[in-house]
Amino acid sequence: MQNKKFNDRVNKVLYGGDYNPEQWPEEIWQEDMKLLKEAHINELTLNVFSWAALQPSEDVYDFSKLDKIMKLVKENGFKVMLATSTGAHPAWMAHRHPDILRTEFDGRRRKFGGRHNSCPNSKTYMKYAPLLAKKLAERYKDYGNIVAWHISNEYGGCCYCENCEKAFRQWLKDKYKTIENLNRAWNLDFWGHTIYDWDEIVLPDLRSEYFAPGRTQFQGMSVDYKRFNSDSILKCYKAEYDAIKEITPDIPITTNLMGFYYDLDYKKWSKYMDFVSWDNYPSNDMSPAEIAMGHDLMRSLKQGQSFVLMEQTPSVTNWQPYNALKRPGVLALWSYQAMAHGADAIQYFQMRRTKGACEALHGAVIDHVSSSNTRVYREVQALGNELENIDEGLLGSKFDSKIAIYFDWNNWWAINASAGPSQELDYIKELRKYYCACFRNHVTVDFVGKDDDLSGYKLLIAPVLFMSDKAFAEKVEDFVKSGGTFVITYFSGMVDEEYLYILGGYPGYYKDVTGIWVEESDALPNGATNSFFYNGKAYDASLICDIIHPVDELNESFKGKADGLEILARYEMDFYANTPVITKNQYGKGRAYYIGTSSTDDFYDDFIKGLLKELQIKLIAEADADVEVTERYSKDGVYTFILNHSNEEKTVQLQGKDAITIAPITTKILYKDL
């Protein structure tokens, strides 16, 4: 795959979104050119949902209302995301070709509706779906103002059918060469289930191996059928970007992700994107941490590459229980927030609110009244207006962070097919704890993955590490021996990647590198909590308690020695009192922690300070933990982004420089040359 970057085509900051004239008369496209302009607007997302418009039936295409809009784009000076409209299969195409229409997860047979409604693996789709991407880039090509092609829309779910029960069984011929291989990698010797032919077989739902939803018994069974299908809708995309990108070499292609999202392993599909782009919708709890979090892990699934915040909201959307608009300043806030962690592009769903259908009270840039006379109008305006002045040497520019969090969407999928510990143990929320430790400290976090690169990052946190693979967990000891630290959690190296337990005792692969070994967990009931002390301090430790012993004591035959390990926490209670919760050893240059629980945001946040004071990371400012400060490198200088996401004034003190007082709900953007 050609690896070309959205800002290797631009020279300041696009700024624009979703616009979809063909759901309106003609007469309105002038006025929405005019209200655009001024809003400082220079990008639309085109052709996101037409596919039943472009193709009416099997042999025709219809391209002139596209056209005519292109025509008009271009000669309003718009720069031009072209989607390829196949997030959303033609009515005919559903009811003359059944085989596109995905199955649910209990065995009901979708009818036509909805979006995402498309079997992965129908012939239909791969035969309609790259031949209309194709047509559209031969039709489109030398328009000089695409700055990128857009693949379909919000990839995901999943489909339990025919098709894919063929193609499941394709896919694991591929994996595991033979039969005996998969019964080993399953074991299915376990209930009786061994397996003599690949026909016999049978997708895991709930028709088959699933208790109930979220309970399978054949874990190693389900976490292969989520790579599956996430293998599955990857070729889709594939298909298309190959099309597109046999005719237009030079124009970057993306599709649009979202965040931390459960049903595809957005690492290994950003391998085959050019440039990452996503949605950014946060719900009304969420902190500024946590949002800033997902940005984070778009800018790392191309390891420091630049996004594109595709899609956000200009005023309020209209799928969550609570639908509560953006207070004034948030808009400007969270958009500066987005370039704060690596975005190159501000944009918005939508820019015209529909008139009909689920969409009709998700904000718009220009609202049902048609009038900039609007707080929203006038907020997007003087947003644009500020972008307008930004330096374009912004774009493309790099972070410098010393701090990486491990994350695996294999991992998440594998701890929440486990058959225990606890219902409430939550893979996300146990990084979010570590991630938002370090936000609260003013310190900037890489994710990676098994095949990233570490070599550059002082510390490597690991939470929650139940799926790990031997040659990860060496590289792991190379970083350690090297002089890196490391930390790794209660329900840590349990079992390898075919989702066998790892025998030999808990953490696995781990063992040596944090000379530990867990002899049992114990899982306390919500609410529930053990103790310890940290450093003269008492925290809380709850959900799950590792029972820890150093690992010379496992048995005999064990070669390992844990020489240079301390306990630093030991529990207070229960039967396990006084036994470590928290240890730290010395291996090689560096030094390896394990953390047998989980605690409260007063022990991360002391935790992570401790670290960062011992690692000597330079914090960027000392700031109230409401604030939010980045900074990002160009060749030339450093931009410092200062977010001030409470409703005080707040002073903020950067390294190498005076006080600086920020407003309430705003931004400052400083820049520094090297």
Ligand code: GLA
Second form
Amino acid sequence: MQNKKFNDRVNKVLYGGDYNPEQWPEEIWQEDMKLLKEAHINELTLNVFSWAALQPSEDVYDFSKLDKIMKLVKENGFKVMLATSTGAHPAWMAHRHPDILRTEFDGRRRKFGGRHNSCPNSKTYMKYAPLLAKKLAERYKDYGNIVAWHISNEYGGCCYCENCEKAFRQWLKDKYKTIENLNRAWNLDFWGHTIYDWDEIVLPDLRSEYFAPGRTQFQGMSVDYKRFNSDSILKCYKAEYDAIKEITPDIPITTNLMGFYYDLDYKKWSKYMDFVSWDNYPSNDMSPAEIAMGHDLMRSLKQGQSFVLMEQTPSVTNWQPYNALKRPGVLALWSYQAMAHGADAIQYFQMRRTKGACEALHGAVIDHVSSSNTRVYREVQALGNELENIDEGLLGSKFDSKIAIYFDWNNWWAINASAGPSQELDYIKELRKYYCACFRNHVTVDFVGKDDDLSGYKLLIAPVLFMSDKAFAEKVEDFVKSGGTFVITYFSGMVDEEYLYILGGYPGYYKDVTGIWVEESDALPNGATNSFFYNGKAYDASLICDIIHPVDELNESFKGKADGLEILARYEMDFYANTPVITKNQYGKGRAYYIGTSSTDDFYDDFIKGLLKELQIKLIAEADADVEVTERYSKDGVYTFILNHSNEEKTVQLQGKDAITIAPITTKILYKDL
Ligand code: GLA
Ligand code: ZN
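Starting from the form predicted on its own shown above, please give the structure in the form predicted in complex with the named molecule.
Whole complex next, starting from this chain.
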């Protein structure tokens, strides 16, 4: 069901965001109501950071101010996303119950301060956070205007305290059952680290298995710790989720995610979220394609279910080295971009710019000048006006992607934990290369995880599939056998899910489908390149160069001819000159490409273009690379989004339509019948 519960509660695009009236005197509230309504804001996210006010002491709760705020916004016709306030604990709680404080990677226990600061295995946090959520649900269950619950805020980080260490031991017991299994999985015979008792387990931090920044001496242990930490924080979320669900079963629940966020396995988390919501804060140097990639990942978590853009800044952030203003028109452009990739609601952080502390220079709908006469307010208002005209058919509408990119948090953690082959290897950068080439070729991409259904796709791309799961590899084999095209790259199929290297030749479980065997991998220092010719054009090979053979060469009776395997490109230089770098293997009705190195955008553009042609994947439009075009399908028709990210006028040739010319930094939504 397409985000049904959420969309049943709203019949238009929600437009609003974080509003913190509790930080202001009441005189200002009325003025806010007027300004926000005039800006066409229809939703307010309340109560994100009020724990200290709601629970001033152990057994004392005070909802009087929140009652007033809830009443005020309801009277003024706003929908509410009600947050639970557990993203930052009160000072008294930290003072009386220091177990709630986190410990850093270097072993330093934090004092009270900051936010997103609670130890996920603290008994105090696990007692008080769900209790507050429960009290809020009980109090506001009949309020009528709540469209969703917003649990905590931007969960994340990692704790290395002693409580976490104890909980880690239990998590390991549940997973491995016996000490022998654990010794085997982590290969603890190495350096004689064998353990005989669960209590001998020490969590991996600076004081134990640290190897180099981000790296570790025992990869299996460190990846398990990432899994454990993500699960621990998820447990906190679930405790609040369950407390609320029991009281308001019909109100959907979410928490705001952060795109490609390293510490939490969002794919696992999304199973426990009624809908996905996320905060989009691109840094100044991100391209439109890179921003789109975050949206597509968020849409893909629940396999195409539309999401809520919970936060974006209307103008400027406060946390980048240089906080550039969003140029005129960019606010609308990036809002529509979110929608073009699956957002059903457009929201900001925040409604009114705070007066003190570190976010006083962060953008807001209402600035310190408290006037509607600002560029930002006018842009917010103009967009709000436009959004009111979008019909509800858009809500929950779907995407029709023929291309999937495989992405997995375990693989990300595994690659980062690896000691070798290159410190430059960055999973997300390598993913981006393939994603951005698809973007520039005007096709829609989904991200898939190992449990997702592959049957609707023609092309599956799995960059750097280092940690591989046997069941997923079998799924890929079936996908290819029945006609799918699979692309896999260097440094793939190396370790299993326990982080033990797969014996018998790389790419491990993918040897048969690719028809190749990787004997060695050469890491090229930053800036160094090899090269290859592909379809008559020369391209760079960089980062890692796999030395590849037909898999049949592993067989001693091999006579030099590999069935179905074509060598499409060979290295030009070094001792492995003339050996394969790109191969294509016919397997069943489909084929598998192996790309043995990393290259530059021109290669990926040409490679993807070739594949689209070969697989007859329809481009949505003919347009320059900096024009973005997507389609969302509803039961009544198609919404075509055209976004011009450049500063020049552009012409787009749409399938079955005349050419359309769009102004610089602009968006257009077309609606046509199917
Ligand atoms: C995050 C938080 C908000 C705010 C913004 C500022 O997304 O959720 O509370 O701090 O960042 O960019
Ligand atoms: Zn802890």
